[in-house]
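Only one chain is included here, represented as structure tokens and corresponding to the form predicted on its own.
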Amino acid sequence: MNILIIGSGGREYSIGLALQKDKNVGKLYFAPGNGATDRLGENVPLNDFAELAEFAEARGVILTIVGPEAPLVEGIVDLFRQRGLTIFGPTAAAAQLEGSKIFMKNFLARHHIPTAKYIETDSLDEAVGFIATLETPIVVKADGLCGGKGVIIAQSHDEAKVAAADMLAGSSFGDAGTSIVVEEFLDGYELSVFAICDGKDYVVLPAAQDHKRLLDGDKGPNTGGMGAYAPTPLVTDEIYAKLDEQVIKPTLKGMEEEGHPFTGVLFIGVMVVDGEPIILEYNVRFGDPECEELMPLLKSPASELFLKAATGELANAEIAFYDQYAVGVVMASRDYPYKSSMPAEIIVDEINHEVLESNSHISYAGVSREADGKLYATGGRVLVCVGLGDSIKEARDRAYMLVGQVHFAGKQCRTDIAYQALKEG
């Protein structure tokens, strides 16, 4: 089967990589794609929706996969299944689970799943008050998409109402922040667990750990994510077992009931609070850079997971993963995340390990190929350096030995990825 992935990340690299292994498919598309994904397949330069559903009629597509949030906020599900055509990920309506978090925390509530202490406001003065009753630190967040940026962790009663006044003035983040929410903090661990979901049943794939901060230790400014890691053996089957009851299926029940049921990722930022997951966020596809450590996990077809999903056909699909663990080191550019940095050319050494060589792959992201046929790092995140391993240090080990064979002027990463899982070990 041809099929077509929208998107320009390493998430849509590895979905691509997992689906080029697949004896199912035949031609892979991207749209947009970035410099490296034309390795995997052909690169479709279309972002208009309506364009990208004549494309996937011309040219016999089965399946359409969606990577980022943006264009299933925006419909284009909607839109595909109007044409007759077969995508993967939520409607717009659905889409709102991670569109708006007042949306996502009002839905939390109604249907009783734990989350943590909230108000939604369009009110400063009602912010301002909310604020003053709750210990520090104090979450502040704009409702809308914000590229995963939409998030302040106030250390002070004074700092969150700046950040309050900031977002509603739109100041911070535009219309995304006129209105907001303002919740307690909650002091656990934090993991990511997804669910591919068919509007009914659901599969959950193996429990990862992203790492936001730039810095070792967990230090420095938050970024859309250094590095990962799964399963994470902090997610014991007590822990699973409540996500599925207390989490999972009332959310799928919820959505049914409310006209939108939920079909594709639905990613589940959890906070673990004394044995207890707490839910702090849902998004409606997969996290990056989880995606590229959860992809090489997968056993069974990746087409049979995405298709069975997307025509509802869940019940009837036998999904295995390996028993392996993975290990994923982003390497970043020079300025990352301050500001944009110069194109800087990528070499990567011939890899004369044969272990090496069959255990570890790199994922392309902000990447470009220029004239002369080169790669080149032109985004903040550039690649991720992925290593599998019967343990999790194996798999870690590998990742960083991947690290080495990969040069560009100003390259940085964390040297720590996994460190919280090999403490516990």
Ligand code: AMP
Second form
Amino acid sequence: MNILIIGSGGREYSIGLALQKDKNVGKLYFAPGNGATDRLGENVPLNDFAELAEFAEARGVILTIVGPEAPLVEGIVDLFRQRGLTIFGPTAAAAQLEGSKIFMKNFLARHHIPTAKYIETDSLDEAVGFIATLETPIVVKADGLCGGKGVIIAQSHDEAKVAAADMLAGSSFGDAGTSIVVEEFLDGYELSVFAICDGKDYVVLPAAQDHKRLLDGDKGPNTGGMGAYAPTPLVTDEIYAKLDEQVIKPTLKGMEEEGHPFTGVLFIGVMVVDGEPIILEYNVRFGDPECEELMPLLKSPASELFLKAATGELANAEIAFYDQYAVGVVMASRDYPYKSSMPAEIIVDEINHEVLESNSHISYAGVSREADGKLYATGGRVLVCVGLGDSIKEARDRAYMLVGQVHFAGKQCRTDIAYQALKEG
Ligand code: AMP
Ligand code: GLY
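Having seen the form predicted on its own, please provide the structure of the form predicted together with ligand AMP.
Let us now look at the entire complex, which starts with that chain.
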């Protein structure tokens, strides 16, 4: 079967890599893809949804998988379905779980799903009144999509008021911030939990932990994620059971009752506070870099998981995972996350180590292939070095051995990915 993957990041590369190993898969297309996805399939320079649907029809694409949130929120799934095409992802209405923080928070409240105490408002007076009732730090969020940057964690009441005022005036995030959520700060450890959903049934993937800050020890600015690992021992059976009963089941039931059955990836951003999972947010797509670690753990054919989810048949799918760990270390360009950097050639040393060769790989993200045929880092998060192993430590060591083989001017990465799991012993 031919498959079209929408997106251009390491996440989409890793989905392509999993599908490439699947003997049911014929040709892979990436729209638009990046400078390395053309090694896995064919890059298609299209963005327009109708043109993409025409392409899928013309090339006998059986399944389209959408990586990023923006096309989901803008309705790519609705358009493909209207044309009778099979596509993995939520409709625009269901994607509001990520597209609008207010929709998400009100949904959680309606269905009694645990989340931080909050108000949503477009009135500065109301925001200021609520801020006065909270202890610091205080969290202020723009309503709409801001590419992961619409959250301010204010250390004082005054800072929270200024953040709320700036957002409401449209000066920080434009229209995305003309309504805001103000909420209490949750102090705990953060997890990324993914459920692949077909509207009714779901498969929970091994829980992952991301590292959002730029620098070791969780210091520095927030980024899209500097590395992740899975499964994390920080999720006990008890927490999985609570997530299942208190979060995933009521979410799918609630979305169905409200007329927007959820199909695709439900990405649950969880803060565990005193052993209780509290929902920070939903996203409606895979996390990046979490996807890069989860895809290699998938033992079942990747096409089965995505196709059965897209066609409402997960109830009769048996999805298995390897009993292993994966650790992914992001290598980013010099000026990430502040600004883009000059292109830099990527050189990967030859790997003369059998164990490393079969237990590690690179997922490419911010790269382009130039006329000279060489791969260049083009800014942002450039690639993810993924290691696999029978323990987190083994997987981590392999990921960092691979990092040592990769060179480009200005490369930066964290040296402590998975530290929270390893400090447990
Ligand atoms: P979001 O865009 O909602 O995922 O927020 C970005 C990041 O801000 C999250 O991944 C958390 O690390 C942090 N964050 C968001 N809301 C809260 C909260 N209520 N308490 C503590 N940290 C938060
Ligand atoms: N790694 C977190 C995200 O993709 O939002």
